[in-house]
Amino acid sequence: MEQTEASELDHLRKLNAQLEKDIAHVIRHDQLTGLMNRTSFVTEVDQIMSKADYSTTNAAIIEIGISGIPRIAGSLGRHVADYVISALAARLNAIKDQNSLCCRLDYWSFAIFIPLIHDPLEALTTAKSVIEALSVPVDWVDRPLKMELGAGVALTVEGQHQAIELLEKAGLALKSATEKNGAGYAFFNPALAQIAMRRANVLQALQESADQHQFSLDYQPFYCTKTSELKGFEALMRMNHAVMGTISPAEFIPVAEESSLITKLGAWALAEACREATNWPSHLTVAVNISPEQFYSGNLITDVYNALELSSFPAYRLELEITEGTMLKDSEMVMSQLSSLRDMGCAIVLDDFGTGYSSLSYLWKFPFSKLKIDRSFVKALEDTHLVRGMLRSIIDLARNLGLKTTAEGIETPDHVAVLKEFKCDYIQGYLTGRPAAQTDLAAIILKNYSSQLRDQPEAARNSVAAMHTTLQAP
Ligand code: C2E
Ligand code: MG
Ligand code: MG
């Protein structure tokens, strides 16, 4: 009897020990992939580094980011995204060096810790080979799913051996590597930390400015290349912060895009531009820039509708400028919103053409109204004659597809001459007019009208007649 009790006790002890082990395993590991989780990774890396001497060698953390997971989750379902992540985790685990540790950092990133490195290039070689291995498409039913991967590498520096710090640096490096197209690799450098600090300050300033209405819109005119007639204005957002002063949209828009603020700002810009443009002669259009995030937020159609309704501004005078990047992610969802906006009567303009992918497929996949050729293209006219041929071909191609063209960044009379020769429809740039405050627009409009009356009296009279007809229409 006593013996049975002892063996039962022993059995219970063993069960308990196993249970504790299982619980410890669950606590330390990611349930989907079986890899170590972030917390246990940080603890183990700290333990290993505290025992090592890094006076002549280094350790490294590589953060691997997988882009395309939200796209897969959105189009094929979360279970497929989970399947892809598990498959990539298994590959990572199989190829990693036995002294290295790897973990799943968050939903779409992994980290690898290499405890001993003699040459920083070793870390880069590891990063490259991991990216190569993980980039091989994952088979799902009958289709291969290809992921875009990026890597950020951070090395220990003397006196700084904290896992959290290294992870943060690797994350910044990953961000800088993948900012443009979701792929690539980069080493951390101190300038990245400064950039991150500045971004954090801009974000705070954005939040403060959003509360205190410190945004405004400037308007840059664009003209008919052939007749120099004013055709409309592009609304460009301005931010004036009490302490940081004026911050360029090229800087604050990307920061706003990373937070949810862009949705609020974008809706405000639409409403403000439509409200302002109702005061202009009725043949002038207003163009508003739309961020990719506004499409993903799901509010864009309502925001455009509200902006038009509240100001009683006609949709055919509103142009919405989007960049190619907008169509890279979840293009079906974007395309259907673009179609709705076009059905509402708005013109859809492809902005900054000539940067990014410049994929011609977008041009026939969606019926854009206009193509805006990026200013870097116009600028390159001065550097090489090859650009002339390309510029002419783009304008001809757009015309054949029934699209109007605007050339941005017109700074010299030579630019105007070339674009006239190539029959580009519209020009916009510092030469013809810098972005101006709303209070200066009346002067710009009147000046153009009087010069039109002088140079193209017939056309100017017609445009005034058209203005009158529109104003008198019920
Ligand atoms: P974008 O839409 O391509 O606007 C044209 C930019 O080029 C403007 O810069 C304009 O001031 C500048 N520019 C115009 N002509 C010339 C020229 O001849 N030479 C040079 N060097 N630059 C010229 P800005 O106002 O700094 O805006 C930069 C970008 O910020 C815009 O590029 C647009 O992508 C974004 N942005 C501005 N306002 C908004 C907004 O309301 N919403 C969103 N989502 N983005 C905006
Ligand atoms: Mg634009
Ligand atoms: Mg542009």
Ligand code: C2E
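For the two forms, the rigid core is made up of the largest set of C-alpha atoms that agree within 1.5 Å on superposition. Numbering follows the first chain given and starts at 1. If you're wondering where the values come from, they're calculated on a predicted model, not measured in any experiment. Compared with the form predicted on its own:
- R78 shows a C-alpha shift below 2 Å between the two forms [criterion: core-superposed Cα displacement of 2 Å].
- In this overlay on the rigid core, G245 has a C-alpha that sits less than 2 Å away from its partner position between the two forms.
- The Cα shift for L145 between the two forms, taken after rigid core superposition, is smaller than 2 angstroms.
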The other form holds:
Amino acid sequence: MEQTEASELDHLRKLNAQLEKDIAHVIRHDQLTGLMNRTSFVTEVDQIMSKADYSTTNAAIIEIGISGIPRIAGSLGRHVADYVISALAARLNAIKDQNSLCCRLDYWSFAIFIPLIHDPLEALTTAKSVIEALSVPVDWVDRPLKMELGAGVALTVEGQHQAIELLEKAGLALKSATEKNGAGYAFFNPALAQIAMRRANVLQALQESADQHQFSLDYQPFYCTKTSELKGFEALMRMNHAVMGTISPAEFIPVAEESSLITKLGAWALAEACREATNWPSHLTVAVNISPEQFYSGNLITDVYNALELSSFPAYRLELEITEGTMLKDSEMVMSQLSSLRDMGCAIVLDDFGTGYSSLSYLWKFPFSKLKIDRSFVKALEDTHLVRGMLRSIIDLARNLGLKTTAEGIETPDHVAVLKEFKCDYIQGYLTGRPAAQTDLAAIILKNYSSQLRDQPEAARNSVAAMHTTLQAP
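Got the form predicted together with this ligand; could you also share the form predicted on its own?
What follows is just the one chain, with no partners and no other molecules.
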């Protein structure tokens, strides 16, 4: 009897020990991939580095980011995305050095800790080999699923041996490596930390400015190339923070897109541009740039509708400018929204044409109203004659497809002469008009209208006074 009870107690102890072991494993590991989770990874890396002497050697953390997981989850389902992540994790675990640690940081990123490096190039070599191994397509049923991967490498420096610091640096290096094309690898350098701090400050300023309505719109005119008649304005967002002062759109727009604030700012810009344009003569249009994030938010159709309704602004006078990059992530979803906007009566403009890799494919997939030729083509006219042929071909192509063309970046009379020769429809740039504040628009409109009437009958000139009254009305 006593022997039986002892045996049962021993069995219970073993079960309890196994249960504790299983619980500890669950706590320390990612349930999908079986890799260490972030918390246990940081703890173990700190323990290893606290016992090491890095006076003549280094340790490194490599953060690996996977592009395309949200796209796979959206098109094929979350279970397929999970399968891809599991497959990549298994590859990573198989190729890592036995002394290295690897973990799953979040939904689409991993990290590797290399405890001992004699030459920094060892870490870079490891990063490259990992990217090559994980970039091999993952087979799912009857299709290969290819991923784009990037890697950020951070090395220990004297006096800084903490896992959290290394992870932050590796993350900044990864962002630097992938922000242009989604793939690549890079070492951390102190300049990246300064950039990150500036971004953080800009983000805070954005949030404050959004709450306190510290944004405004400038308007850059564009003209008919043939007649020099004013045809409309492009609305350009401006930010003037109380502490940081004027911040360039080239800086604050990317930060707004990363933080999803661009959806709120974009809705405001649409409403403000339509409200202002109701004060203009009825033949003038207003163009508003639309960020890719506004399409992905699901609010764009409502935002456009509300902007038009609140100002009673006719949809045919609103041009929505998008870049080719907008359609690269989820072209079907974007195309569907573009079709709805076109059905509402809005004009859809393909901006920065000629800078992407597959612009031509979109011209027959969707009936755009206009192409805006990237300013780089106009600028290059001064450098090489080869660009003349390319520019002429783009304009001829658009004309054959029934599309209007606008050339940006016009800065010299020679630019105008070339574009007139090529029969480009509209021109926009510093030569014809810099971006102007709302208070200056009446003068621009009246000046152009007056110049157009110089050769017109006296009866037509009398309408200037009526237009002046309309433009000055509150």
